[in-house]
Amino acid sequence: MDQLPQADAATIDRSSLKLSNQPGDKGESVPFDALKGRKVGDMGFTHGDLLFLSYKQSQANPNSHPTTSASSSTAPHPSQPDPSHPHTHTDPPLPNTIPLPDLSHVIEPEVDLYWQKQDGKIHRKRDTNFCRHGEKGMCDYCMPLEPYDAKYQAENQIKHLSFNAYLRKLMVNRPAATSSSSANTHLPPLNQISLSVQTPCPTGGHAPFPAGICSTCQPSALTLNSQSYRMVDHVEFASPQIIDNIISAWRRTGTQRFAFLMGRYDKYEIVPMGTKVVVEAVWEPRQEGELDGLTVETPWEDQDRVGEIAAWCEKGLGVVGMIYTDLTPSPDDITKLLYKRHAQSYTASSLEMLMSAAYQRSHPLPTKASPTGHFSSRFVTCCLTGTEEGGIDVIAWQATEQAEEMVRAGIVEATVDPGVVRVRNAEDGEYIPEVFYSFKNEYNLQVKMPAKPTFPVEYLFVNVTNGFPVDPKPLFLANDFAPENRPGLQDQSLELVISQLSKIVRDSDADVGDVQTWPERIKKEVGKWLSDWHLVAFLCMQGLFSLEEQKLLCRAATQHAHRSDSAALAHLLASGGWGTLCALAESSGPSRANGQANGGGRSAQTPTPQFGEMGIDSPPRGSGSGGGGDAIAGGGGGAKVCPHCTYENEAGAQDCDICGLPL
C-alpha cells in the first residue's frame, strides 16, 4: 500500500484489492484477505514473477466512467520517451478512467453552429411519373433525402461528402442508445488517426519505448483510401482583382509568387450542408520569387498582427488558406503558358501535398465532435497554373485526414518525382507503422499493395472547387493601394497614402486639412478609397491611430457591408488620428505650397499643433513640386527622404535620423 500513488490511496476500495501475475482480468487474481497466513511458494508465485495489483475505487467520479479494475505493477514507472528521437511522437497513458471530455469552451465557426440546427434534408418535387397523389401527399420518390443519401451523390456527381452531412451520417449510423449505453450520445463521434507509440504503454507489462514495444502500444497499421468528405466544399474569390493583383506581380517580375488567403467561412447551399471559403483579400509575407520556385517566411512576422486587424474588418474574418503561382511561359509562344499539371503528370506534387498537411496541423478545426476540442482543418491552398489552352487557371485542394497524421507523425517525405510520396525508413529509436494503399485493378477487384517504399501523392489529395459568384459583393472596394512586402516593385509609404488621398481631395475646392470643408461626394470617395484592405492594414501598423481608432477605421471601410457601421466613416474624420493624416497631407501638398508663394497660410518654420505632439517638425512648405507623392520624394534642397518613415535627411545623411535604417 505505501508503493500505491498518494492520489489513489485515499479513494481506494481497500476490499477490492487483488494480486494477479497477469496485468487486468488475464490472470488468476487472489484477494488479499485470502493471502493471510500464506506463503509465497503456496500461492504459485515464483521467484522473478511480475506481480500486478487491482483495485477498484471507492468513490466513482460523476464525470467518468471507471473501467473494471485498475491495474498497478510493482516494477518502476516508466521514465518519457528519447527527446534525441523527434520524429517518433507519443501519446500520453491511458488512465485508470475514461471521462467525459469538457468541450464546454471549444467555440464553433457560426456556419457549423448554423447547419446544426438545420434538419439538412435534400427536398425533392413531385415526380410527375411516378408519384400518384396530389400536390400535398408525399411517397417515395418526392420524400425528401438525408444529406449524405449515395444516389444522389452519385446522380449530381458529388465525389465528397460535406463535412456537417458526414457527421450526421456518423450520428445516425451508431447503435440505439440503452439504458446501459446512454452516454454513448454525449460522446464525440470523430476519431482521430493515431500513429504513435504510446508512452508508456497501458499494460505496464514492459519498458517504455524504445525500450520496449507490444501490441497494445505501437500503432496499427495504415491503410490509405480515398477520403469520403472533405472540409470545404467550395472556394469563392469576392473579386477577380484579387488574382489579378497576384498575376501583375508576376507579369513584372517573372518570378512565382506567395500569399495567404484572408477570408471568412459561409454556407454553400449547392452541396447539401455544405461550406464554402469566401476570399475577400490576400496578404503577401516576405518572400524571395524565382522562376521556377520561392522562398517564403515560415512563420511570417505579422500573422498576430494582420489576424488581428481582419477580425476587426469583419467578424470571422481570418486567414483560410494560401495561393501561390506556377507559372511559365511557353517557349515557342511567350504569350501561352506551359500546361504542367494534368491527368497525365500530377495535380499537386508531394512536396505541395506536406506543405498543405503541415499547414492544415498548425489551422485546426474547433469543433465539439472531437473528443479533442478539434479535428482536421479547413485551410485550402490554391494554386494559379497554366491551362491546356495556354491561358491562367485556379487549381483548390486540401489534404486528407491521413496526410495530417503522417506529417505530423514524420513517416513521410517528398521525392524527385512530384507524382509519388516516399515513407521514411525508420532510424534507430523511432518506429513507423506499416503503411498500405488500397486500389481496385483491371478486375475491378479490390486489392491492397504496401506503400514502402513510394505510394500516389492522389491518396492525399481531395478536390475542392473554386469560382467567383454571380452577383459579386466584396467586402473591399478599393484594390489601389500597393500590396505588402513588395520592395522594389512596389513599395508602401506613407508617402503614396498622402499622394492618393490628397489627389481625391484636389479635385474641389475644401482644403486637405480641414475636414468640415470636404463636400458629401469627397467623403463618400475617401469612404471608398479607404475601403482597401492593404490600406487598412498599412494604416493599423503605422502608428498614427490609436487602438480605438484602428478598429474604427476598419469598421468605416467595411461600412457598406453592415448597417450598424453607417456612421464609422463619420466618426473617423473627427478622429485626431485622421487629424493628423490630414495635417501630413496638408504639410505636404503642392497645394498649399502654392497659397504659401502667394502669401497665405501658416509659416513655413512653424509646426502644426499635430507634428509637435508627435515630437516631428512640419516638412517645408515649398518643397511640393507636381502631384502628390512626387512632391514629397522630390524634398527639397536635395534633401533625402526615407522611405520608410518619410522623414527628409540632409543632403550627404547615409542613415535616416528618425529610424535609423539605411536611406
The other form holds:
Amino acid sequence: MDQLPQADAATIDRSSLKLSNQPGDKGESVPFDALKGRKVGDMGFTHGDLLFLSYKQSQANPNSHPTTSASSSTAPHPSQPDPSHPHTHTDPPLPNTIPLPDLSHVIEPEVDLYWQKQDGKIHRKRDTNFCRHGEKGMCDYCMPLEPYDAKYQAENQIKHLSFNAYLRKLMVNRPAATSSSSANTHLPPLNQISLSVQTPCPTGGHAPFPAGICSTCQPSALTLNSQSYRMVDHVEFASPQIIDNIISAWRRTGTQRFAFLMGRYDKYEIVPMGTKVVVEAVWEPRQEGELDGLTVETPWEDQDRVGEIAAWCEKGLGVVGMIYTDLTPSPDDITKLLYKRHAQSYTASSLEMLMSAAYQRSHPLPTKASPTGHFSSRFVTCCLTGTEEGGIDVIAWQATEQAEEMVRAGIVEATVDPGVVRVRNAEDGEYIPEVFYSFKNEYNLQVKMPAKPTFPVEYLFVNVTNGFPVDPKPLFLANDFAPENRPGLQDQSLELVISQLSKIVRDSDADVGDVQTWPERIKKEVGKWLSDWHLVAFLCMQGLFSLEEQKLLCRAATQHAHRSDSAALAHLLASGGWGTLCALAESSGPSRANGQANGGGRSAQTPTPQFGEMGIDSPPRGSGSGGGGDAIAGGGGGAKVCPHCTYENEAGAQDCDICGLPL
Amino acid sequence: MNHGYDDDDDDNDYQPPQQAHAGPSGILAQLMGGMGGGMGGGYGGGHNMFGGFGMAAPPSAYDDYFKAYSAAVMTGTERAEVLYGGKIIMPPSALAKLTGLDIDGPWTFHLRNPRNPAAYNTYAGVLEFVASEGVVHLPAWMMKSLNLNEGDPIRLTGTVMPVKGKLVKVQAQSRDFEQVSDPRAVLESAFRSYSVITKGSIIEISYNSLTFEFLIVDVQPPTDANGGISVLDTDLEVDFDVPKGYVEPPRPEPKAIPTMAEKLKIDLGGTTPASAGSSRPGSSLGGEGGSLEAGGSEVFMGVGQSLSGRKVRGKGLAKKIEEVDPSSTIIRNAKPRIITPDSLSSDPNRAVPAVLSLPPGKFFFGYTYVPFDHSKAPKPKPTAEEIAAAEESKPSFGGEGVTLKGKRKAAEPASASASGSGSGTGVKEEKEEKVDPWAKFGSGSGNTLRKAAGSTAASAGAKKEEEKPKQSKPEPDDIIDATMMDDDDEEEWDENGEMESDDDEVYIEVDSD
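Following the display of the form predicted on its own, present the structure of the form predicted together with the partner chain.
Expanding to the full complex; the earlier chain stays at the top.
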C-alpha cells in the first residue's frame, strides 16, 4: 500500500492525491495521506475493486507541462473542476491549447517590418502580345505576380527567393486571413530543424539519451538540398574605400586581413521583397595574419562596445558580416593574383563554410515567423580573392540554415579538401543522424546519396550578390584615420588625432585651443574629418568624452546623413570633451600655434609630418619628436622653437643655439 | 747537411769573390768606421769601397754575394721563425762588415738572384749572424720566390725601408686557411717574424704544423716598384683577398615566411579511410590454411574402429586443405557484419580527405592551388543572334540525294542548281524514281515471284536463287528479296516454336539470344 504511483511522481502535488471509488468528483474521496498505515480490509475494499486516483498538478513548474498549465490558467481550481465539464482531467488536450510562444518581445529589423506591410507583388506592364484590353484593364497576363513566382525568378536569373518572399510562400497555404487572422499571425510559419537528440525524451518512456533513444527523441534524417531562399540578397559596399582599406593591409604586409562589416539592412528592390546589406564601415578585430591564413580573436572582445557605438552613429547600424582577404600573388607574375576560387576548385572552402555558419549562429535574425523568435541569420561572409584576370574581387555568401544546425549539433567537420565536408563518425554517447544529399545524376534522375563520410560543400552555400552603389552616399565621408588593431603598421593614437586636427585648423588663422576662433570653413572641414568610423570609434573608446558626448560625437560624424542632426557638430564643438581635446592639441604643439600666429605656417610644410598624418610607414612618433616635426612646419615665418630645450632660435637657424641639437 | 753545402760549392760555376771581396772591404769598412768618417753618396754598383767616411754609411753601401741555402739545411734545432719568416741568417763576417760600415739598423736587405735580378728579388731582414762564412740561409718561401736552388749565388744589398706598412692584403693560396678559426691572429703573429714584406711574393706561414702559403696581393701605402714595406713597429692591418680557388657559395634562398600550413602541420593531401572500423574483413581467405601447411603435423594419430571390427589407422600427414581460388568472393562471416548504406554504396576503404580541425578563429586558405582550366570550362551558351547567324551561314540542304535507281547524275545537278528549292525537286525526283521500279516490277521480272511462291517447301533453295538475280538485275530483286526474307522469318519462327516444345535447353538458348 505504500507504493505510490511512480509516473509523473515529480510533477504531482502529493498532498492532493485522493482515492475515490467513482471517477471524477462524484464519489467519496479520501486523501491519500489518510490511508497511511491502514490495511485494505479496513477501508472496505475488496480485491478487484476499481479505485480512482485524482491529483492536482504541482504548481512549482508550470512551464514544463504547458498543456496543463494552460488549462490551469483558465480554470481557477483545477482540483475542483467545473461541474459542467466533469471530464476535464481525462480530456485529451485540444489542439488549440498548444501554447504559442510569446513573441511580442521580438524586435524585428525595420526592413522586415517594411516588407510585412507591403504586398510585395511584382507589378507588370500591359503585355503587348497577349493583353487584349485597354490601358486601364488588367488580365492574367499583366496581373501582378506573387513575390515568389517561380517563372519570374527563372526569367530574371534570381537563384534564391528573398526571405520575405519565402515567408509569403509559406503563408499562402494558410487559410485566408479573415476570422483566424490572429491565429495566422501568431502561428509561426518557419520551423527550425533540429539535429540533436531531445533530452529528456518527450514521451518520457525511457531514460535520457545516452542510455536510451526512441523514434520520438532521435533527430530525423537530414536531406541536404540547395536552399531555396536566402536571408540577404545583396551586399552593397557604401564606398570602394572600405574595401581598399582592407586590401591595403595585405598590400603592405602580404598577410591576410580580417574585418567585421558594420552596416545596416535595407530593402533591395531588384529582387521581389529583397533585403540588402549596406556596409558602411569595417571593424578590424585583433588578429594575426599569415600568408595562407589568419587567426581572429575569438570571442570578439569589443563586440558589444563596437555595436553600441555603431548604433549611436545610425539606427540599425551594427555588425552585418565579415570580410577577409584570401590573396596570393601569382608566382609567375607577382603583380597578379592566383585565381583560386573558380568553378573547378571551390568558392568557399569547407572550413570557411562552417566558420560562416558558426558566425551566423552567433548573429541570429530576430523574427516573429519562427517559434523560437529567431531564425537563421543575416550575417554575410565576404572574401576578397583573385579573379581570372589576376585582379581582386569580392565573393559574398551565406551558409544555409541546415549548415547552421549541423554546426550547432556538431556533426560536420572541415577537411583538407576545400570542396568537401565530412560528416563525423559518432563517438560514444553521441548520435549523429543520417545525412543525405540529393542531386540529379547522369540520367537526370533525382537521387539521394548518403553524405557520410563526405558531401560537397556547395550544399551549404547560398550565393549573395555584391556591388557598389551607382551614386555612393557613404555614411562616413573620411577615411584618413588609421584603422584599429594594426599595431606596427598603422597605429591609432591620440597624437595622430591631434596632429590631424591641428593640420586642419592650421590652414587658417584660428587658434587650435580656442574653438570660438575657428571660422565656419574650418568647422566644416573638421566635421568632414570627424566623419570617419575609425576615428569616431577610437575617440569613443579613449575615454576622453563622456557618454553623452560620445553619442554627440557619433551623431556629429553622421550629421550629413540626418537632417535633424544638423546642430550636432556645433554642440560637440562646444562640449567639454572637445575642449579637452583642443587643449591637448594646443599643449602638445605650442610651436604650431606660434607659427600660425605669425601666419607663415602653410608654406613651409615638409613631407615628414604629412607622412605621419597619413599614417603611412612611419607610426606616429612620440609627442616630442612629433612636435619637432611640426616645429619645422610651423617655423617658416617666425622663430624656430628648439624641440629639445624650447629655446626660440632665429628662423634661419639649423641647430639650436643653446643646446646645439638640430632643430 | 754540410755535404750538400760542399757539393753545391763545388758545382757552382759562378765563383763569387766572397773572401777576396769580403775581406778587404770589411777591413776597410772597419777602418773607416773606426775613423768615424762617412761619405754621403756611396751608391756604387755593389762597390762600397768608399762607403765609410765620416758619418754612417748608407745601407746600400753593403753589397755582397753569398751562397743561398734554405733554412732547413741549417744545423741545430728547427725554429719556426727561421723556417717561416721574413728574416735570414747571415754569417758573422757580414755582421762585422755591417757594423764596420756603421749602417743604421734595422738592417734590411734587398735580395736578388743575380741571374735575373729584375724578376727575382725580394726584401728581407736579418735574424742572426750564425751561418757559415759565405753562406746565407733563407726561408724556403724566399728560396722559391727567388728561384734559387741550394747553393746558388745570391746578392744582398743593404737597403732602407722608408715606408712603414699600414695594410697588407693577402691571398691564401689554398682554401684550407678558411678552416683556421682566427686567421687574423694567426697572420698577425706570423708577421712578427717579418721585418719587411714585399708585394708579389708568396710567403709561408706555419700554423698548427700546417703550412699555409700567402700571396702578398697588395701593400699600403704604395711604395717603389719592388713594393716592399717595413713592418717593424707598425700597426699593420691585414686584409684578406678571396682565397685562391674560392668559389662564392650560391646565395641561400631567402627563407620562406612560415605559413600557417607549416605551423599547424596541415597535411593537405592527408586522407583517412572512410570507415576506420570497417566490419568487412580485409581478406576473407585468411592464412589459417597456411599455418597448417607449414606445420605439416600429423593430425590423425589415433586408431579408428569400424563397425565391421577392423581397426583403421590414421593415414599420417593430414591432407592439405584445398585452397580457395584467390579470385573467390567468398566472405567468411565469422564476425558479424553490419551493413550500412555506407558499406553498400561505396568502398568503405576508399580514402577520404583528412579532417582539418583548427582552433576557433583560425582561417586557412593554403589549400592546394587548382589552376583554372579553360578547356574544361563550360562554353557560354550562344546567344539567339549567334544561333541565327550560324543558321544562315549553313546551307540547309548540302548533302547528296540518292535515288533508288542510283541515278546520281540526275540528282546532282538538281541539288546543285538550286539548293534553296532543292526540297521541292528532290521530292519530285523521288516520286519519279519510286514509280519506275514498281513499273518494271509489274512488267518485267515476274519470274522471281513465282520462284518465291514455289519455295515454300524449301527455303534454302529459295535463298540460293535469290543470289542469282542479284547479280543480274539488282533493283527489282532488292524489293522482292525483302518480301522473301519476310517469308523466311516466318518460317524460322515456326521452327522455333516447334523446338520450344521439343527441348528446353534450346529454348533457353534462343531466349538468351
